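The data below hold one chain only, encoded as C-alpha cells and taken in the form predicted on its own.
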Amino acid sequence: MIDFQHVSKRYKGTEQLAVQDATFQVKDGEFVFLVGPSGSGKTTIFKLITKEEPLTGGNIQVNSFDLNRLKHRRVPFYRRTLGVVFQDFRLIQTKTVAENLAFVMKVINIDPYFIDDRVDEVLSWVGMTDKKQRFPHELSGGEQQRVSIARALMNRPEVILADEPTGNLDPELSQDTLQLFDRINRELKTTVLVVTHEKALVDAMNKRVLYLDRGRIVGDRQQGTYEFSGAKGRR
C-alpha cells in the first residue's frame, strides 16, 4: 500500500512547495492514474515514493516501509518491493534483452539458476521469449517498453510505478502497454500507480485518477476520465 499523509515537498533554493499537504491511499492491488498539467508535481511524488527526493513534511509509507524513518543503507532492500519503469526505458545499450532482466537480480546475489528461469517466465509473460537475445537497439519503442516491464516484475515487487510509460509510442503501442499494465494488475494482482498526460488512454481505462495541481491532490475518483472539475473528493 501507498498512503501519503500531509506530505509537502520543497526543494533546496525555493520558496514554493511542489507538493503540498498531500493526502491520499492507494491500496494493495489497486490501478490508479496520477494525473495533472505540467509542473503540477507528478513527478515529486514518484520521486518521493522511489526515495529519490526526502519528503519536507508529514508521513509516508510503502509497503508497510516508514520511509520518513528509512535508513540509508534500507533503501535497497525497499527499492525491491518496487518495479519501476520509465519513459525513455533505460535499457543498458550494451547487454542483450536477457542480460539486461538477469541484471537486476545478480546485483542481489540471486543464484544464476533461479535467475535464467526467472528471465524465461517474465519474457514469456510480456511476449517477449523471441528477442532474449537481442539488443536494446535492435528493437522497436514498443518491444524495448515490454523490455522495460519485464525488468520491473524480475523481483516479483508489491508495485509497480511507471512514469510517462507511453511517452514515447504511438498511440497503438500506446494502448497495448496501458493493457499490459492491466493485464499485471488483474493477474498478478500487483498494485500498479501509472503517471501520465495521455488522456485518451486514461478516459478508455476507467480506472481510479488522482488529479494533482499544483502541488496539491484537487481530486480523486474512481473510474474517472483525465479532465477533473469539481470538489475534491472521491466519487
Second form
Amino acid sequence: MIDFQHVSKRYKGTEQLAVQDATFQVKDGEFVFLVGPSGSGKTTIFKLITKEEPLTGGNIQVNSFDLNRLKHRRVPFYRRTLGVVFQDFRLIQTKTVAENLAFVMKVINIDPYFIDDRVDEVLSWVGMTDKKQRFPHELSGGEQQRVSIARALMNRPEVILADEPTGNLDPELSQDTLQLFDRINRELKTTVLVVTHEKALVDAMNKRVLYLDRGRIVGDRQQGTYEFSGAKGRR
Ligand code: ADP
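Having seen the form predicted on its own, the form predicted in complex with ligand ADP:
Full assembly next; the chain just shown is listed first.
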C-alpha cells in the first residue's frame, strides 16, 4: 500500500516545488501507471517512496511504514518490502546472473541454502533459468531487464516500483516486460507502480493511470489512457 497525503518536495537550492500537495493512494494488489511530461515530478515521487529523498511536507505511508517517522537504521528493513526496477537494469557486471540475484539476500545474511532455492525459483518465474551462469554483458537488453525484475522479486516484495522500465527496450520487448509486471501483479498479488512515458503501452494495458503535471496530481483514471483530457490546469 502506498499512501501520499498532501506531499510536497522542494530540492535544496531550488525555488519551485518538484511535487506539490500530492494526495493519492495505491491499495494492496493494484497496478498503477504514473505518467506525465518530462520534469513533472515522476522520478521525484519514485525517490520519495524509496526514501532516497526526504519529503518537504505532508505524509507518506508505504507497507505499514510511516516514512516521516522511519528511523535511519530501519530504512534497510523498509526497503526490503520494495522491489525496484530501473531503466538501465543496474546489474553488477562482474557477477553472473545467479550471483547478482544471490547478492541481494547475501547482504542480509540469509542462509545460502535458501538463497540458491530462491534464485532458481525467481529465474524460472521470469523464464531465465538457462541464463543462470551468464554475465550481464552476454545477455540482450530484454534478458537483462528480466534478470533485474527477478532480482526485484528475490525478497518477496509487497510493492514493485519500476522507473521507465522499458526505456531501453524495443516496442516488442517493452510489451513483454509489461506483461511480466502484469503477471507478477495478478499471480503474486504484488502491488505494482510503473513510471512511464510509453503511450502505446499504457493505452494497451487498460490499467489505472495517475497523471502528473508540474508537480501536481492532475488526474486519476481507472482503465485510463495515456492522454488525460479535462485535467485541471492543463496547458
Ligand atoms: P520527471 O521524472 O517527471 O521527468 P523529476 O521528478 O525528475 O521529473 O523532476 C521534477 C522537477 O524537479 C524538475 O523541475 C527537476 O528539474 C527538479 N529536480 C529533479 N531532481 C532534482 C535535484 N536533484 N535537484 C534539484 N532539482 C531537481
